[in-house]
Amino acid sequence: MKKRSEMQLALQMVSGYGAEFSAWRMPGTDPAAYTNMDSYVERAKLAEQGKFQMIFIADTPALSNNLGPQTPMFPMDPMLALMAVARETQHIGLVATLSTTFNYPYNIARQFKALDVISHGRVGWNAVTTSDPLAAANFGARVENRQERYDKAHESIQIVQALWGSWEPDAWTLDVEVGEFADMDKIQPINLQGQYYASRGPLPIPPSEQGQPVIFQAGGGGEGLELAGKYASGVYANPYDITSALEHRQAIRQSAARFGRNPNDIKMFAGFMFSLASTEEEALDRRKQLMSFNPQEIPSRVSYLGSMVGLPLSVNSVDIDQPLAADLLKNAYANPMDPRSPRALKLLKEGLSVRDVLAHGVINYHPVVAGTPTQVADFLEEWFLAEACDGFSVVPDVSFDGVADFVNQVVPILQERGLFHKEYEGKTLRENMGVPYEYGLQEHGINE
C-alpha cells in the first residue's frame, strides 16, 4: 500500500491525570494535579519535545461525574490552562473546546483571538454544541433540540469569524512619528444579526501570525458533518474500528467538497488510548491495577461486557478471573449495535478471563492498546496507512508517566518508519497542520 503523508498527533490533556479517572491514585502521581498548572505545563513541554502538533482540552460546562472515587473529567478552566501552557511553550498548538450553545460569540472570539495573539498563532477552537441537562441547568436554560443547537452553532461560528477579521491585516500601524496606533478606517464593526446571536464588533485585537485561530469540530450526525465541512480545519472523532473510521473520514471529506473546499484541508483525528509497558502482560497488569482502585465499578462493567456479547454475565454468575466456560461461550455473539463487540468476543474466545478482557479496554470510549511501544506504533500505523484518519488524539492511561513514555518510546518508532515528522514545519498551528491561512468570515454570510 502506498504510504500517505505523515500522521499528526494531538495530546488530550483531560483533567491532568489521564484517561482513567482512578489514575490519581497511581504511585508517583500528584493527587492534586487538578489544580497544579505546573503539571499541565510539564506534560505540554513533553509533547512539544515529541513534536506533537497540538494539545487538546475537551470540556463540558458541568460537573458530570462522581468526585468521591474519581477525578473530574475536565480541567478547572480550559482557557486558563492553555494560557499557562502558552507562556511556557513555543511550538505546540493549543486547542480547547468552548460551547456554541452557552457562550456568546463575542466572548468566544475575544478569548481565543487574545490567546492566539499571545501564543503567536498557535491556538484552535473546538466548536461544539452542548446537550447535557446539567450544563443547561448551570445557565438557567433548557436543553434545546438538536436542530436548534446546530442552527445556533452556525450563527456563532460565523459571528466569531467575522469578529476575528474585524481588523484588516494591516490595520495595526504603530506609527510612532505620526502618532497613529492603528488605522481606524481599517477597524470596522461587523453588525451581524441572526435569529439567536448578534454582535456589533469590532474586537480590540489585531490578527495573529496565523490570521485567526484554527476551527475544530467534534460530533457526528448530518448536522455535525455539515458544521465540519463548512468551517473546520480539524475534526476530533471517536471511531472504534478502521471501517467506521474510514466511513467517517470520507463523510467529512465529502462535506468539505460540497462547500467548495479542498478535502485535504480538513484533518480527522481519531481518539486513541494506551497503556505502555515492556511487555503486554505488564501493560495489562497496569490497567488491572487502575481497575482495582474502583472495585464498586466492576459489577457494572462485567454486566456491560455481557450485553456486548449476548451473555447474562455478572460477578455472581461467573468467576471473572477465569476463562468463560465453553458451553456458555457457544451462545455468545457480537452485538451488532456496538462496534466494540467483535473484539470483546474475540478475546473471550481466545480464553482470556473477563477481568483481562476488560483490562484490554473493550468498553472504553476510544480504542485501547495495552502493550509494548511497538504494539502501540503498529496500531497507529495500521489505521493511518489504511487512510482511516489523518492523525490521532492520544490519551495516556496515566499522564504522570504515560506522556513521557509515549514521547520517548513510541514517537521514535513512528519517526523511524517515516510516519511522523522530526521537526515542526513552521511557527503557527496552521503551518504545522498543513491547513490554509484564514482570516475573518469567509465568503458565506450569516444564516446561509
The other form holds:
There are 2 protein chains.
Amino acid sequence: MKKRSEMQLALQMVSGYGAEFSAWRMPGTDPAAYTNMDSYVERAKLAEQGKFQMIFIADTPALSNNLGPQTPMFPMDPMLALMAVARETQHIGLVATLSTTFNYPYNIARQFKALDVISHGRVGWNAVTTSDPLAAANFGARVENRQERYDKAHESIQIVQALWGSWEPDAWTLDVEVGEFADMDKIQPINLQGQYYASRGPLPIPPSEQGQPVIFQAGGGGEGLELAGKYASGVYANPYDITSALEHRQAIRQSAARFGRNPNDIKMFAGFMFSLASTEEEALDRRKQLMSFNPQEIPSRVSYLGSMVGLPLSVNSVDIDQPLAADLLKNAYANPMDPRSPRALKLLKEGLSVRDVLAHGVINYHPVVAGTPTQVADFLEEWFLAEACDGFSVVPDVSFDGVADFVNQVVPILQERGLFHKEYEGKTLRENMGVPYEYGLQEHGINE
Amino acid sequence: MKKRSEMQLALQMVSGYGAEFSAWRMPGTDPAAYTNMDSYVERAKLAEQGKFQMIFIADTPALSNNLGPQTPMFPMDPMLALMAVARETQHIGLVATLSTTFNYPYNIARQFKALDVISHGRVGWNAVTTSDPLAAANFGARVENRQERYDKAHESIQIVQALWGSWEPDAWTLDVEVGEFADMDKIQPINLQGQYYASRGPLPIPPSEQGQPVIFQAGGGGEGLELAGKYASGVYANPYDITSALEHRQAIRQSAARFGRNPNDIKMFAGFMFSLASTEEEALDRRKQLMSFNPQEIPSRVSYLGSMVGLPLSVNSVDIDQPLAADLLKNAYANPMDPRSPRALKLLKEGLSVRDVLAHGVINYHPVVAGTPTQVADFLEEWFLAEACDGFSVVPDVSFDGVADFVNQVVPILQERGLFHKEYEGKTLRENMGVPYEYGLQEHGINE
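The block above covers the form predicted alone; next, return the form predicted in complex with another copy of the chain.
Okay, now the whole complex, with that chain kicking things off.
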C-alpha cells in the first residue's frame, strides 16, 4: 500500500501537444501530433519510466475552440488513444473522461471494461456531466439543467457499475477439459431502470485484475461533491492555491464519510502546469517564446491581468516590457474574487515587467511554476505537505520535451526527498493508487 | 485499380477463436483469446501478409448466446480491437460493425473517423440496424419495427457522412510559420435535423487519406437493398449457393444503379467457411474433432439434418456413424425452402455416414468447404467466375491455425490462377477495394 508521505502523479494529456495552445509551433514538436498516436504512446512510456500512477485524457464531445492559431482542446478520441497506449505500456494507469450526458451507459460500460480487461486492470473512468451547448448540439439535444444532468450521472454510474459486476468474480471458468467457457449461472442480467437510463445486461465481459475500472470525478458544486463522495476513488480538481485546495479536499473527504466511506479511499489530484529550464530566467524565456506565437492574444491578456489587480491596463497605455510605474501600482489591489490575484500583484510589485508577470502564468487556468526542477519540486512538496491534495494532475507546457524533462529532472528530486515512490506498488491502478477493490454497484448510503 | 478478374478477401474475425464455437478448445488455441488483443493482431498481420483487403469484425451489443460450452459470438469491443490492429499493420483494411440503432451518430462518426485518420485511410463502417431484443434491452429500449429501424439508419448514415465531411478537404493548413493550425472558414457546422437524430457539428477531425471511412452494409430485404444501393461501397452477404448469390448481387447492383451510381462501385462479399488439411479425410476429421467437443449438440443437429431432407432422423433411430439405410433414403427429398438441402441429400446418397455429412458443414450458416487447399481454391474460383460475388468474407473454423493455413496454402493457388492480387494496389481501403473517393454526405437520388 502507498504510504501517506508519498504523492501520486497523473500525466494530463490534452490533444497531443501540451497545455499551451501554441505548443504545436515549438521547434521539435510534431505539428500533426493531434492525429499521431505516437504522441500519446511515447509520452505515456516516459511517464511510466517516471513511475507516474496514470495518464489522464480529458474530453468534451465538441470542437470548443478556434482552430485558427490553436490546436484542439481535446483528443480525436480518448478511448482509441488509451488503447494505443495500453498495448505499449505495462504499469501505468489509463484514465479518460467520457460524458454521462451523451453516452449510453451500456456503451460506456462496455468500452471501459473491455479496456480494463485488455490492460490487465489499469483503467479509470472520469465520469463527468456535459453542459457545453456545442456538445449538446452535436447530439441534437438541449442543454440540460444542472439537477437533470446530475440525476442522469447518478443513473449512468450506477448502471455502468452494475454492468461491470454482472459476472460473478469466478464466473469465467475457462475449463477446456470439461468444455465450460463460463458458468452461465453466475452471469446474470442487472435489470436497472432509471428515469433517464435503463439496461438489462449482462455485459459480455469478465472481471479484470482490479475487478472493474476506477471511477474518477471532476467538477465542483454540491452535486459534484455528492457524486465524488458516493462513487469516486479519484478526483481531478483545479484549485489555484493551497487554501482553496485544502477546502476542496476536506469537502470531498467529508462527502465520502457522509456516504459511509473511508476518506482515505478518495484521492484528490490538483491540476498543475510547469515550464522547466535550468534557470528561472530560461524557463520564463520559454514561456515568452510560447506567448510570442500568439501576439494577437497579448492585448486581452494584459487587460485581463489589469482586471485582476484593479487597474485599467492596455497595450496602448503601458509598455509591457517595463515594470508598471509606481504611481499606477499604488492604486492596485488584489481582486478578492480571483485567487490568482495576490500572486499577480506580488510579482508586479517586485518590479517584473508586465510580459514577465504574464510569462509566470498568473492568468493561467492551473497554477504554473516556471523555473528549475528544484523550484517545481518545492512547489509540489509545499502543497503536498500542507495536505492540500493527494497528488497532482501534471500538465507540461509543451509535451514534446516537457514530459521527458519532468521525468528526468523533477521525479528524481521528489524520490530523493521521499515524496514519490520509486517503483509501482502493484499491478493494477487500484493497487497503485492505494484504493480498495470494488466490484459491481457500490451501494453507499447516507451515513447520518 | 483492381482488375475485374481478381476477387477480394475479407478475413472475418469473430470473438478471437474462429467460426466454430468449440474452437477455443482446440489444441494450440489460447482459451482466453477473447480478452487478448494478440489474437486479433497476430491474425490480422497474417492476413496482411496474404494481401487480404480487410479484416471485418461483426458486432451486436449483447451477450446473445450461452457461454457454457460456447465462446461469445462477438468481440469485447470491436473499435478497441481495430485500434490494436491499426498500430501493428500498414496495409490491411479495418472494418467493424456498429449499430445505427443504439449509438449516437456523433459518437459513431467520431470514433470511426479518428481511427480512419490514425490508420491513414484504412477504415470501414458496417452500418447495421439492430433488432435483437437482448440488445434493445441493454439500452432500455423496446424493439423497433423494421421501418423505424431503417428510417433511423438513413438518418444516422447521413449525419455521420456529413460530420465526416465537416472539414473542407484543405481545411487542415497546419502552417507553423504563420501560426494557422486550420482554416476555420473551412470547418463548418452541418446542422442536420432528422426525426430520430440530429447534430450540429463540426467534428473536430480532419480528412483522412481516403477522405472518410468506407460504408458497408449487411442484411437483406428491400430496406437493406435500399441502404446498400444508396450508401454502401461494400456489402457482406450470406448466400448459401451460387444462384442465391447471383440474385442478391444483381439486386444490389440494380439498387446502386437506381440511385444513380455505377454498379461496379459496390462490392459484394460472400460469407464462406473452411476447414483445411492435406486431404479431405483429414479436413473432415478436424471438423469431427470440433463436433466432438459439444456432443450434447449432436442430437439436435441430426434432427435438423433430417428436416432438411424430409426424414424424421434421431440419434435413437439411426447409427450416425453409418450411411442411412436405402429403404429410409428412398423417401428423402431436398427441402425446397432450404438452399443447403440439395447438398445434404447428395452427400447422404453418396453413402456418407450421418456424422460425415454433418462434418461437411451442410447445416452451417455459411457454405463450408472441408478439404484441401485446392478444393477451397476451386470453390472460390467457381463462385467468382460465375460472378456470384466480388469477393469473400472468409471465416476459418479455428483462427489459431486456420488463418495461417489459408494464407500459406490457398492464397498462393489463387494468385497463381490470376484470381487474387499479389500486392496491394494502393495505400487506402478505397484504393485497395477499387471504389471511388467519397467525402461528406453522398446525396444519391432515385434515378428513374
